[in-house]
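First, one chain by itself in structure tokens, the form predicted alone.
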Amino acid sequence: MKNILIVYYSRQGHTARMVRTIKAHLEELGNQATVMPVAEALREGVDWDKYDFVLCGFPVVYGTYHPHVFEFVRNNCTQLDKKPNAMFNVTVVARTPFKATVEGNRYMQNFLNRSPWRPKDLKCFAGKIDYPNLNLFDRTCIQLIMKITHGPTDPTVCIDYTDWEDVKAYARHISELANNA
């Protein structure tokens, strides 16, 4: 089987938690699997010769990915470009079926325009919305957000937009493509 690296990004931790299933299912189906957060691979730098295939997990906060995203694939593009490689992102705006797609994702769309990388495989999940622990300044611009989007705006509640099967399955994707490659 084969050595995959998962670089990824989390804000609060829900892209974290979709990165340790993605790796446990990976490991489940015979390869080995690394996680690695964006800043970790920006400071020590990544052993690329070590792995057979790149996962990228992105969030997508107030619109955008964060800078380190950027400053990542800038400085890695070429060797991200030589490996069989993949890469999904995680927005609340995926929670409709349209939006997430590749196509109606408009995030993966704003990335692509400004990414020299082009992944190979594209994947969009629907993230996490969690009023309780949001800051007040998060909450609060969520919720103006949500308002604007018809999404829910009660600070009291928790909804995880994320179908975990979905993330299982792509997991078993990504096992696939690895091993094809």
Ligand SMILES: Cc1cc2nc3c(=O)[nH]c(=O)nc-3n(C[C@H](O)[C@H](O)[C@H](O)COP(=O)(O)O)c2cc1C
Given for the second form:
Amino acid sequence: MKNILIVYYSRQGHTARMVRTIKAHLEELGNQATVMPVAEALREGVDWDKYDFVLCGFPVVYGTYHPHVFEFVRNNCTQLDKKPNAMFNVTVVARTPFKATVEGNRYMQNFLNRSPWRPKDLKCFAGKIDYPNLNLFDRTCIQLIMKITHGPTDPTVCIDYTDWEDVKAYARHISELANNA
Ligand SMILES: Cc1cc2nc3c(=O)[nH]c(=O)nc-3n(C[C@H](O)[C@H](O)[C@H](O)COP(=O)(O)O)c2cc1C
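Could you output the structure for the form predicted together with the ligand, given that the previous block was the form predicted alone?
Let's see the whole complex now, leading with the same chain.
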């Protein structure tokens, strides 16, 4: 049984849902898992001694990660490096197989270029397009991006590209990493 910390950012709630699923599966496998929004980790700090493993999950919005993400990895790089750890990103480009690979996902490459922390394990998940729940500005921007990248533009649809079985398999993978470290 390991104590796993999951630090995440979520703008629209999808990454938060993925993190809750991962937490539930980690706990089914006998681990203890604590989820913490990155803003809270920055504000309150992290009691690093409590945790055996750290997992970070960050979505991409408008081509980049929230500034809190880089602030967190910059401020905590030494602590992160000391522990077994993993990181996943969530993007809509990962709906195509090549862009769901670490090498093919430019946002993952962008993270690795900008981050002083080198996660020991990386994963790219496809996220969700939820047109009805976007404001007019976001909806129009996403429609434009989708038009260019041959994705859906119908403003009435919500498309979840996340493979939830893969999210569960990922939780098993994280449990193995944590317990074999
Ligand atoms: C306003 C907005 C901008 C986005 N920009 C990008 C982007 O530049 N590239 C991309 O691959 N996905 C982009 N996405 C897709 C998100 O990564 C995806 O919707 C993810 O599921 C969002 O996670 P969250 O609900 O935890 O914030 C964007 C989504 C929104 C709502």
